[in-house]
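Next up: just one chain, as structure tokens, the form predicted alone.
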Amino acid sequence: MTTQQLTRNQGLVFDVLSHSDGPLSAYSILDKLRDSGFRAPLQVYRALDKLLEFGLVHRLESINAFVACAHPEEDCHAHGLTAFTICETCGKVTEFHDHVIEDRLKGFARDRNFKTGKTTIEIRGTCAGCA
């Protein structure tokens, strides 16, 4: 999915997340898009659901917020693991993939006959700039 194939609302939500300095809640996105005709949280949530499905954004479960994918040209769904560092001081989020960790987790699950779905790791702490 390319950003040119998005609906108007999906494109606006993606643009807000892409230009944000940090993760945003759905209500923060709504506030930023009120001048663009957004009136209800449902408009934002519908757009976010599709953007998540397309792999263009990620939901950070521990802080109930969303970020644009760091590399939307790749298929994030192809990675078995998506990981983030989240600075608890400034809110900076960095997305990364680590194949060693991914392989270890796959082996752990396989050894226990556990079929994995989505694997997301969120590491919370302090970034180098805030340390």
Contents of the next structure:
Protein chains: 2
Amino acid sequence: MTTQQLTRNQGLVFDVLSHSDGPLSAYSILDKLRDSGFRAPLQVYRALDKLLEFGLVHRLESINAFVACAHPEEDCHAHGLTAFTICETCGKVTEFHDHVIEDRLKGFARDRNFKTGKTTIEIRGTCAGCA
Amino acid sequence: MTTQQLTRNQGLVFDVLSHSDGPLSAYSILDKLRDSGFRAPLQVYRALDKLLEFGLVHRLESINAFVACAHPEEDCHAHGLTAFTICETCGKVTEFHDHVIEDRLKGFARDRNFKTGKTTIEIRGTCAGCA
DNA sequence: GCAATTGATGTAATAACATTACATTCATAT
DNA sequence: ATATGAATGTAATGTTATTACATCAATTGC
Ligand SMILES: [Zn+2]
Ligand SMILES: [Zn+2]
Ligand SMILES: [Zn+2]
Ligand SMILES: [Zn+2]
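Output the form predicted together with a further copy of the same chain next; the form predicted alone has already been displayed.
Every chain and every other molecule in the complex is listed next, the one we just looked at coming first.
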């Protein structure tokens, strides 16, 4: 999936997210898109659902916010597990992939016959710049 | 912290959570405590804040719910990082601790001078019983 | 062409989750 | 007894997310 074949609403939402320097809530995305004709939360949530599906956007569960993928040109899903650091001071989000952690979690799930769906790894704290 | 020195509201909330077979939202805890005199969400949230602080309860960020710690007699905070599997079918939650993952995340944070606060690891999927 | 299907959109209403603000009560330490 | 800090009661509000229903657009099969 590339950014080319997005619908208008999906493209607008992705554009807002990828030009933001931090994660945004669905409602702040909505506010930024009022001038583009957005009127209701559902317009944002529907676009986000698709962007998440395409791997162009990530949802940060611990702060109820959304962030553009750090490498949307690749298929982020293909990287396997994605983990994040989230600075609680400046909002900066860093995305990373760790195969050791991934294997470890896979092993734990396999040992217990737990069928893994989506996995969340989020570290909240303070980034180097804000320390 | 043991369960002895809890206030009335904290004790009631902990009791509801520890007798539940799955995680509960703050509002469903509230509903279960109406007969005990609870009237407002804040009564639940305040008790939960303390129970989280004491390490008697965990918050599941990805489902906006709370669960009693699997080993409240020990100090769960002392175990370091806590990770969860969450069955999306039956709601069953399993808590586990993995030092390899913990060290790996610590290393990542240290390398980037990221000061770690709270870390969330949650695997949503299907448990063995529901497969 | 034209119905049928599917995916996307617009809009309103509502549900679910969480916090702010302020007054009061309780425990306990001086 | 009184000052302090912790806990509580209550109402109002703020924030996040979904349901329901109507409409529109692109695609497919005939
Ligand atoms: Zn990504
Ligand atoms: Zn920062
Ligand atoms: Zn625990
Ligand atoms: Zn299950």
